[in-house]
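Listed next as structure tokens is one chain, alone, in the form predicted alone.
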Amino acid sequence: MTVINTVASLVVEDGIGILSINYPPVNALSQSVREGLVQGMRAANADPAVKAVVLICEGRTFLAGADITEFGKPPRAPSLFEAQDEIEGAAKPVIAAIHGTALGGGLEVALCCHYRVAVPSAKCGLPEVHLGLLPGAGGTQRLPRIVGAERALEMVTGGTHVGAAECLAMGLVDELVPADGLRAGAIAFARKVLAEGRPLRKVRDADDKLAAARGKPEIFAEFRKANARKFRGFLAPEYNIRCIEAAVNLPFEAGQREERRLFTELVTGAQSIAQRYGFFAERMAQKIPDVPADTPTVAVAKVGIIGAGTMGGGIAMNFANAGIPVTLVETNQAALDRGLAVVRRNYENSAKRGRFTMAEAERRIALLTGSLDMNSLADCDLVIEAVFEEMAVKKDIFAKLDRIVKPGAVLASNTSALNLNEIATAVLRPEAVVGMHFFSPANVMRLLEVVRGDKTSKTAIATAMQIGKKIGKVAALSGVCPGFIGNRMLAARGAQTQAMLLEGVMPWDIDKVLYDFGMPMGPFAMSDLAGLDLGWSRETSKSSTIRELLCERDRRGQKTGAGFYDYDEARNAKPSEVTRQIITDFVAQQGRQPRAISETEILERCTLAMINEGAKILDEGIAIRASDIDVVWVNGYGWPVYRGGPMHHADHIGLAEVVAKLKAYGPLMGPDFTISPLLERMAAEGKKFTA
């Protein structure tokens, strides 16, 4: 065997050279793994021993992408590029042994290898559009020679990880091989191809799959046309686009330097670096300072809701889908029946939109228990509280949990604002209960804010932070106020557009300035799909908010069919004159005169007082970074990922106008606003809060 560095070694096995790559956990590209590969590729070339090579990693896959943790610092030599070129080049054929994932920059030099296999569960992809990116090193230029400029389109704008029986079919691979036999399968091609003396070839000469596309830009058009909502607001995917369109209708050379060119566009502009810090941002929140790794855990076995409505029964999709058994409480048989037959409908839905297959849903819902009995949950290792925000509600299913479920089992509550330390004094184990508030749908949507309360053991945090991860959530730790971190920066938001409302704005002018900024839906918008009658009553109902004159004159949203919208048979929203007179009566009432607002101020005041209250929450610990509160959002409320979070788009802003900008808007954001002190002490050290 021959060492090339630290993490390459070269061994001759009767005429096949394996090249092992060997740099955990992931065998990223980084400077070392480089400089294995082109040292590596020339010591094999110089041994006439040597007929074919072998290009195999260790441990738990092959090449992962760029080590991203160099971007933004001095190239160090041997690029990519120079690798790629020592593989791509070789008087010998070159064989890519793949198994785990070939993602981003491993795929591209799997591309450049003469041939590729892999194992039945290896999955290869390009997602650098994920971090805001596109494959910087011929990954566009060289995949669809093989797969087809759609196909390839498809798996750079979605940057999805392709099985390897769909990338043989698709000839992204040459050969499958078994699961415990990677190198020995791998040699074994490299023999094939030595007897049958088949050609060195190169994915870059490939043109017959691009031929097919050439003087068709209705392809990308329509392409375009149909992931129009999809993209909107981002770059990384356009520029995708473009170059697939640059590898079709240019030489491979001049597609390759188009590649490159707004590579480098995307890797210095704004977005990427919203997005990488968003990569980097939800594995920070994971770490606890005080909570270490090794912090005994709960064995999460069984888990108990109560609740079976939408969230109770879209928390136990979570865990179902994870393969832990659920036992699911109500009250009466007819919710019960209702909620479960609500979570067969989504699974039977997801089978029929091919997510998975028939079986696989009857397996996950077999997973599910109904039960009109708490005594069901004594055997549970994690029971959650999942009914409506009620204190008096939530204490006494506490208590009654305290009374019945196993010593040692973690207590959780949903609720999304409530105190979780009176929550705890209804029973005699406070440190068992935590927070575990999901958000709605709880079956889709991404965050897990893990709530700490004053007695909440380190075990129950790192149990809840654990389960989080394995259901598939980004969790993140919030102490305990009003609304935890992201409901309280939510109100804080929904100060100024109400104040706004009464200024003489109207919803769809503030709903749209935010959805151009890149929300999924504007305050008012979202109000109408929750219904405005969410803790209303007629009973008690006076006339004294707008929100009210509206469930008066039964305009509830869009299950009434009018809300702050007015909406047709298919709920699409139009502009109501209906409202338009009921806020400009109010405001008259009020005894305000309407002004112009431009756009600039509807969305300053919406996202800085936004900003005000995050540094607010850093400021009083209830949230341990800057970062987490960004992840919040970013995972639960839907801001735009390439601006990163609300703390790293001040950062992007800059503190000090920040800080300038609320004190000019001071007088009208309300009697009771003020501004962080951390907030204006940063300002005043030229600091940021996710440097």
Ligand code: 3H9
The other form holds:
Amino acid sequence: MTVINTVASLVVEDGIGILSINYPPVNALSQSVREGLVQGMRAANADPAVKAVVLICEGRTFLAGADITEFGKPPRAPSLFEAQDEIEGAAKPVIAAIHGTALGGGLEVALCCHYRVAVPSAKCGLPEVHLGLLPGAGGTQRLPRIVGAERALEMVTGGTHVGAAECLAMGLVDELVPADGLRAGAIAFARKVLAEGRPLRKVRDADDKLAAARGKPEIFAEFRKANARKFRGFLAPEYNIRCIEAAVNLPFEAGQREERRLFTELVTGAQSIAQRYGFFAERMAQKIPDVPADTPTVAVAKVGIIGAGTMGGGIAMNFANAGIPVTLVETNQAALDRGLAVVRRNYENSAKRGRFTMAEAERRIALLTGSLDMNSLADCDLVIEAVFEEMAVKKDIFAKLDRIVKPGAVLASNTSALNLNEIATAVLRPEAVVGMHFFSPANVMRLLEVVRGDKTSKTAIATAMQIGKKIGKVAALSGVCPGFIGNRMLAARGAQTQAMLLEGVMPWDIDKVLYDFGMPMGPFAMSDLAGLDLGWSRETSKSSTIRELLCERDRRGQKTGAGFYDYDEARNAKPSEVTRQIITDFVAQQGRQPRAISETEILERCTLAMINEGAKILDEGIAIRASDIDVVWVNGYGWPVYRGGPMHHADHIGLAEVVAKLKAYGPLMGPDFTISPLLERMAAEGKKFTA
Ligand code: 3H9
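Next block: the form predicted together with ligand 3H9, after the form predicted alone:
Next comes the full complex, this chain leading.
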């Protein structure tokens, strides 16, 4: 064996050179890996005993992409292009042996190999778009030469990981090898290439797939149109599209120059900086300083959920999707039947849309069992309570669970705002009680707020975090306070939007500003969707708020066809004259003078109030770190990922500027408003929330 450098080695076995990379955890293409590839390929090329080369990785995956931590730093030789040139220009066939994930720069390296083999579990993809980037090492030029422009457009703008079988069908992979035989399979394939005298196939020279798209600009126009909503606000999808257009219309070198130019623009731009920050923020959120990675966890083989409403049903689907059986408990048969029927319909709709087969839908549904008896939860490893937000009801349920569920199980509440410590007083094992706050729709939204009570054990926290990852959620830890991280900041924003209504701004004006900022919908459209009558009753309503006035007129949101907005049959919202009048009258009645408020003021009061509340949350230790707050807002509330999150946004503005503006707006922000001392201190010291 020849040691090439600290991460690469070359072994020659009967004419086949095996160039192996070992750079845990994911074989990212950092300087040492690039160096290993360049030197390893040179050594293999120079060795007459080597007739063909297999490029393989050790550990859990093939090269998973460029080293994201290197972006924004001065480049270190050799470049990825040098490594690619050594491979593509080799005088001997080079075969990529893929397992795990060949992503981004990793797939771009594999695309420079003359052939690719993979194990059935392997996945390939160009996920750069999720980092606000495009594949900058020839990926946008080589991929469409194999899979065609249309499929390439989907892959680069969707950033999806494509399974090996599909890669084989598309020609991205030449052969599948047995799961436990990657190395042997790749060597056998290399021998076949030699024996059959197959050519040194260079993807860059292929043209037939591109020719099919040439002179058809409508392919791109239609793709842009079909995805306009999805891509709204993002730069990277459009830049990726332009690169595929360049691949179709320009010679390879010119296309690659265009790719380089656009990549450079993105990598230095604010959006990609925010999205790369988000990537690491999500992973950082998993790490809890006093709950080390080796903390014992409860193996969750069976889950119980109390409440088969929208929330409970959605939560149950997450577990069934991950193959974990769930028992759903309700108080009466009708509610249980309704809940299970909704879940069934959701699965069937997904199957109809082609997300999985009907058989798969049935397999998932079969993992759900309904019950009217809490005793059926006795052998669950994790029970999640998802009933309505009333402390007495929750405490009663927990007291019962305490008597029923086996020792060692984790008892979770899906409460979105109630005091978890008080819930925990209902049981004799408060250490087992943890918050697992899912977001609606729970089978779709990625965020899981894990709430740590005063007595919650490290095992309960570690279990909640770990199972969260297993069911595909992004988990972030919060301490106990009203609303936890997310809803507490939402309330701070809500105070401003309500205050602005009373200053005479219309709901749709506020919604528009936040929508244009990149939120999926404004707060008033969101209220209409959720229902204005949540927590409202006709008996106690006193016409004392705009919401009460709307509810009293039966304007209770989308479900009644009217709320802040008017809705047509297709639930399209339209600003409402009735609402305008209600607000105008109410403002006059309060003896207030309506005033015109600029879009800048609307945006700043909303976002700065959130930042200020975030700083308080940080100061009180409710959030461990500022980036966790951003993880919550991006994944649970639709804060645009290309703006990083409220705390990242604060750094982007500059904390001194944030404080100055908050002081200027101060008198308008309400009698309860105070500036966070931490925010003021950090601003004075010239600090940032996020590193
Ligand atoms: C690119 O390639 C640009 C090129 O086109 C052009 C260049 C010119 N770099 O996610 P995990 C770390 S852009 C550095 O928990 P999993 C990660 O931070 C790149 N570090 O594991 C974590 O560290 P820690 C295109 C990376 O098994 C640890 O590895 N590629 C990178 O759940 C484990 O990560 C991508 O976008 C990286 N590229 O998932 C792929 N990747 O332990 C990004 C990971 O300290 N990566 N780390 O917290 C992924 O999608 C997932 O990590 C992967 C594994 C699926 C590979």
